[in-house]
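Have a look below at one chain only, the form predicted alone, in structure tokens format.
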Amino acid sequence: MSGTAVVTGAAGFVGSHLVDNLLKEGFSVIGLDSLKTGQRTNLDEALTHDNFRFEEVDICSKDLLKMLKDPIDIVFHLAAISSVKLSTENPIEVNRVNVDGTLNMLEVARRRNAGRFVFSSSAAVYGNPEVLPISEGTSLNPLSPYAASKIAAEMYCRSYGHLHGITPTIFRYFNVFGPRQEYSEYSGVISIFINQGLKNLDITVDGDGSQTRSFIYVDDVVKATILGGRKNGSNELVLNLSGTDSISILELAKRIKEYIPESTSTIVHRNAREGDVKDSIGSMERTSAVLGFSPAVHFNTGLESTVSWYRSRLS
């Protein structure tokens, strides 16, 4: 499959990898990103090819429609306020963007005939379980409104499919990282405690940091979303990419210090974070099968090449 595909979040952290992959399969690939906080230079490989065309909107904006007017393909729906953080602070926000916006990037694909859309939600679906690793066939329960906002956008896609005809792949992610990934105090913890050692500043653990996460590389996730949207078939697909091991939150901590050896900073300890979930690493039994796709780079070949592109950020 290729054709033409619609990318919005392009210019985040996963959407500009997906956006350069997509290039290299041939696919003609339109962006979309607001940039409030994606970065344009995340996509300064891809605005040089003639098959991308980028678009600075909101993914809420009405003029989508007269901006996309041509029939698409496959859209990959990636943008989203993807933290708990922000979302207890501001639930009305993370709605809109998660939800509505979800909602009329369905609406773009139904008038514009799209076949196929693919939807990024999020492991922080599926709460605190019992059984672990998780499937996809656990309850959800949303601890958080971003939680909620996922579950929310993953039922709208599913009604499309059902009353519009247009396939949807769900890919639950489960803490992606690497290059690329923005630096703030509503970003990944991988991104922030990397960039916490390099600047020599405390490193944050939330909690005593007995938590644990599965963690995948940002290839492996790019891999595997354009398999899902390849993916044959007329029925929708709910799938996890999950890292296949757990680490804690303060061992991880460690491991980053010993990547950074020059690093003064110290490990310290504050409250633990509102909404946050306790242990999450996802099954990867139904995506193998469905999609013949395993995770492929080692967490610390991971780790390694995400301090070194931050460091070289910072030199």
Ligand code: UD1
Given for the second form:
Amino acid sequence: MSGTAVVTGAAGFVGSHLVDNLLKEGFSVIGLDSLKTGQRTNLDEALTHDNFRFEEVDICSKDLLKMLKDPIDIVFHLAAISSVKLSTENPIEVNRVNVDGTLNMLEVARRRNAGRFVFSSSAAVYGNPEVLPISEGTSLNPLSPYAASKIAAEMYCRSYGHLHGITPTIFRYFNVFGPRQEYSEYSGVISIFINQGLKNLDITVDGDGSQTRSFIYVDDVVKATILGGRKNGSNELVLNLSGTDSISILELAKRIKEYIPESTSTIVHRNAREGDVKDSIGSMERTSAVLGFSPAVHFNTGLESTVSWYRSRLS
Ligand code: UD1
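Right, the form predicted alone is done, so what does the form predicted together with the named molecule look like?
Below: every chain and molecule of the assembly, starting with the one above.
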């Protein structure tokens, strides 16, 4: 199946890689992005493609239906405020974008007869479960407004599946990393540590750094997300997308320093972050059974490519 895909968050980190891959697979793609955190340059390649159209728009906009007049086959909904930290500082805005925005996109999907809705949710929905690796049946426990917003959005997706037959595929992304991840105090830890290392700034570890994460490379995430979109069937799917090993944040800081041998950065500790999850690694059993997918990019290989990418942008 190809057809018309709408990608929200198209100029963002994961969204822009998804757009590139959908175009390669023969989809016509309409990309939506407010460009508040997304970068138009992430779409440089896509914008040369005849089957790509870009709209700069907020996903909460009431103008979406005017912009999207034709039938849509599939919606990949990635646009979100993705920062736990920002959600503790500005929960109202996070709710607007992550919850109202999802509902608005579900309405677009319903009004334009989209058969499928692929939603990028988060491992944050699990909080701190007792059993690791975390399986999809684990109860939900929001430790931050960000996690609460993702749970609410998941529930709206499911309700539209029941009511309107828009079968949702809900991916719970664990920690995604790779080229094009923005660098700011609200972005992913790998992009922060690499940029600090390359700029000879202190590498800022929150708390003692014993918290762990399982990182998954963006190419793997995109591959699985497209497989999820292509999957036929009328059952809603909830699938983890996690790396297969975990690493502590302190260990990560040391590893990144090794990959930037010229760096004079030192590792410093700050207060632990409010609403932080302690340990996070997902079971990939269901995802591999349903999609026949397992992550292919080794963590160190992904890290090396990511360091090279930031290095080339800074030089
Ligand atoms: C991340 C994603 C979130 C995703 C979730 C899924 C980002 C910004 N967040 O949240 O969208 O849904 O994974 O699991 O991509 N840390 C430091 N120093 C720093 C920055 C972070 O020590 O300068 C620590 C944090 O306190 C945390 C860990 O690194 O313990 C990971 O933080 P972060 O990259 O922000 O990701 P999550 O909060 O896990």
